[in-house]
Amino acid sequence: MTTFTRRRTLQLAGAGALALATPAIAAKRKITVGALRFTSHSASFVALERGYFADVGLDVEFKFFQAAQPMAVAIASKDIDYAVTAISGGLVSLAQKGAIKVIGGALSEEKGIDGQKILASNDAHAAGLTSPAALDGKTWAVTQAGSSFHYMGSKISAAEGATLKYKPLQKVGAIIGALKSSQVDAWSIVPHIAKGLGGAGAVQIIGDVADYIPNYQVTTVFTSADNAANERAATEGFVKAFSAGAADFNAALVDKTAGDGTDMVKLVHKYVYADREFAKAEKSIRAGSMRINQGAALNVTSVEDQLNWFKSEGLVDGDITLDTLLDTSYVETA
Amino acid sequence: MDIHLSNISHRYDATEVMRDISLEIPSSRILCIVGPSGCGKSTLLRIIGGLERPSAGEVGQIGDPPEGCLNPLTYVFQDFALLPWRTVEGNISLVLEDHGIDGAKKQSIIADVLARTKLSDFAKALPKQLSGGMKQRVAIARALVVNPAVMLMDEPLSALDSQTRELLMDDLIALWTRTPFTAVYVTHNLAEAVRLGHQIVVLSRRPGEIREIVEIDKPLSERTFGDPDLEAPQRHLWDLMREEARAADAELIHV
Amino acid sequence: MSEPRPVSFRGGGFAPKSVRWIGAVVFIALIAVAEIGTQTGWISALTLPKPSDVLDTFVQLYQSGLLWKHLTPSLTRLLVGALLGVSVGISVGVLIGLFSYIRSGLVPLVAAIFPIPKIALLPLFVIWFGIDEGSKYALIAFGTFTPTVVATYGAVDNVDRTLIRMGQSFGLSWWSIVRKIVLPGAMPGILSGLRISLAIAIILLVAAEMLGAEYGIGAYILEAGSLYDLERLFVGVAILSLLGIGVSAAIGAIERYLLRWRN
């Protein structure tokens, strides 16, 4: 622990030094980033196409998955460097075997920016399921104990009184035609799934996750322990690129003070809904831009809820503290 | 009952395998059918018992099987048929039970059938237990124990050698000469043939017609192992089959 | 003449036998490096679990009484599914071995049936059967189903015909054929299917337990994975090993049985 702490003063020394000066990192650095096609890994991908990578000196190429589970674990495996996803019991786990470490803030929960919304099935609606307050004795789908939707059917069932039965189903997919056919009662979802579904009116919209879990740090920025501490300059060139990425997407997206955003519609849709037409996926683009935290900042008070949460639910070890989880030095921490 | 064949023949797509053959099968008496591999002795015996219908030709009873009579047309089969995963008694329970007979009135039909070929102390004994020739004497019991009119007998003692061969033939004799019964004995033994059969047919090589009839006068028990009466009509039976024996062994096999 | 020479011996080997403690002195090496390995962390903490900390854990699993509540689920849908499929497969495979148009009919259809991974057909088993146990029988009892066929109609037509002529001669009726002949005949090959569909059956219950299973082997199974909780994870897959030897065991019980005419 003192060797850490040594390390931690001068990496932030550092991150000082980084703020004035671009750092001279002489040779093309490789590294590999595991991503989503989603809207919500779309920092990634600006800095990709806007060279914000080259830039900091480093050679990216993704890794594309399939679910965010899996990417922690080829993160332990050093199949891929960094990553975007939501904490989820397994990246604890891995955390604390000492494999992974959170470095970063992605996505957040923001009150007035359109967040997470809660589903009902169509059966459950006309059974009374109209808000969440109907919730107690309903089904929840989750794709997995342990995942951001175990979390937030939690969250949401605690703050109403209400008692969940979860369904784990695995998959987004599969959790999407239950939904459908009315084999789960409700479920929570980002915006432009959530929106898509409902304006076809195969799920009814209940309720924003917003309301329930304030400033909700949904998905973070991770890496490998070794990264973290021993590849100092390779991360934060790669938080810095990330940053950059953000902060167009927001400004274009989120915010919408750069012009139409047309061309990052354009840009995400290489990576995003490729195999569909343009004006459709644009649709779905805009719809599920959501804030990446700005310089990817972390929300320590949301991250320690979830942490506190997952030890309540024994899904993780209970002696697990945040500084396992977390590597602060990085970015700004909330 | 009698059995009368007329005019039966037969073909197996293009082989013709026996040609018009009209018989009369006496009751009580023993009647071998001879002749060389392939001329159609076992089909012909399916024939009769109805598990094979003949291409033309008629299979006819006349008159009625005896009073008690399960089964008036019954096989012992060469390889014996018994059911592996039965005892002695439950192989000859099994052709009972689907006739109604149970209980106490089967386990003494059982032990009488068991008692006459001598089988009693095999009653819980497994097939695999069996020599050969105790096997095919289970198989005897199982065909007597149904009061067949016409016992169908196909190569009953080929698989068995020749030392079991002949204590099964006293055994068979012995029954007979208690009970006569009718019966169809297909063999290629001619040693067989003159020691068990009343009256002896025999047929060519394919398609198989009927040569000759030989009758034989002696009764059965008087009948022994190296009878010298028996020579002559065994040398006879020989006469008239060697040559069709030599040309069906040169024969390639069509199958 | 020459002096004689012994003839060598050259007729060994191609014989091998089971010998009783081979196999658990591989199992307990095996188990013992695992922990001296993990012990020592020269296999982290990443790699594998320590042996002891997985007895731990199921030592925990069944003071908590969680054991029987993820077991019973797990074997009612096992005996359920597998009863089904099972009972419809030998059944099916009858008559297959039977009936020429059956046969003409449904052997194709068991081929292509045959090779689809079960698992895949999960989505719409959930609609048709309902989300919660309907869809799991299902699942286990298709995945039984196909094997189980193919190897009835196999063991039906290897059963000797001359019985079955031997069972007409004496005027069986059709029935009585396939009770007492043709299925006690069929028998050896039926079991052996058996113990290959009911390793399919184990196979399948962690993929049945998949969808909407809040408890059972499988999806403590699946939850450890997710939660790379390794100690869970290998309680889990020990259990179902378990499961599979007391199948075996118990098929082989069956066998010897059932059996017994054969050896």
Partner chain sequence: MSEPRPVSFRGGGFAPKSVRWIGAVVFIALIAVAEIGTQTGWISALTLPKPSDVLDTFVQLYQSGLLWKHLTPSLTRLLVGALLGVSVGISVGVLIGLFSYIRSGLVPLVAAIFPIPKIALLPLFVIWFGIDEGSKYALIAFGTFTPTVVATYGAVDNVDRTLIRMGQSFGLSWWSIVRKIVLPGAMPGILSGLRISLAIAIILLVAAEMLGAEYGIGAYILEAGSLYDLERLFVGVAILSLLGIGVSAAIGAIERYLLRWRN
Contents of the next structure:
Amino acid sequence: MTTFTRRRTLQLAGAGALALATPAIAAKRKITVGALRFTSHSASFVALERGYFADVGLDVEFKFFQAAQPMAVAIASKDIDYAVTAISGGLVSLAQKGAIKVIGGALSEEKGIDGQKILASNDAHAAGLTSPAALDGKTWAVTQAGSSFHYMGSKISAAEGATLKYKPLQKVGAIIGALKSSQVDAWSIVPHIAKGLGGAGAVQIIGDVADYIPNYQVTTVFTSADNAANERAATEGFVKAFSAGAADFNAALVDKTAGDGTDMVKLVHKYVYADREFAKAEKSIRAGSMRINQGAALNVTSVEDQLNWFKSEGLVDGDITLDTLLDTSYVETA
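Condition change, the form predicted together with its partner chain to the form predicted on its own:
Shown next is a single chain and nothing more.
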């Protein structure tokens, strides 16, 4: 686990389903939170369902997306107020324009916790793509150029001395369809999707992202630059509630110190695989339970590596600094 060294100004009063003492805002403020229907976004779902957002004076409505980059655009246009997703080239470019700030961390790769998987289509696997070492010349699915899928593919292929052909497909659902039908050869994705596809025989799991990108800060908490600078009470409240949700999720499904986790799985099921019967969704939700950073702590070292990669690929301007992208005043950092 990453050790965080910079103390937050406002610490949670403990882990788990704690009472959030003094609301950050005197009266309820309505906000819209961007999310994907992924297990990795569960901290926000828990914070809403267990009243942690309400405790800090926030009346939350979710707006769901199918990729990271449109979420960044929605923050910049103020269609949503806060969001959790991976860093993309589009997000970095919007930060350079003064529209966005990353204020915390969410999902992380952690040694000992089963994380994101590298997948191969059945046809590619049958033709020899049985490990990442065989990726040379293969097609790799991404939502958009400069997405986290692009970053992961590049880091993995560089480690293996391989050259990939990237295929942008805009949405996760479209990528899944393309991989199942062997229109693309490979992809990487969070475990609740990867294991479900692999277990059904629709694709083959050939490796782990953590072996190539240790301590990867997969997703971050971000908001508009205006919220970060001028709406401190609301932003502190959001981080506090999100952190409480993360603590509950980790205790139930990652550390497994809060009973058998069934109540948590039922809560998450309202948002993830909601179109499936609970019995069918439960296994995938449990399998997708990666660590969400305690206190929304941010691994700046990982973010810096991502930023440097965007620069090296010419996906963002070379003069963008970490200070342009980050506001580290809300959480612990490393």
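We call the rigid core the largest set of C-alpha positions that still match within 1.5 Å between the two forms. Please read these numbers as outputs of a predicted model, since none were measured by experiment. Numbering follows the first chain given and starts at 1.
Core-superposed comparison between the two forms: CA of residue 300 displaced by less than 2 Å.
Relative to the superposed core, residue 65 undergoes a Cα shift of 2 Å or more between the two forms.
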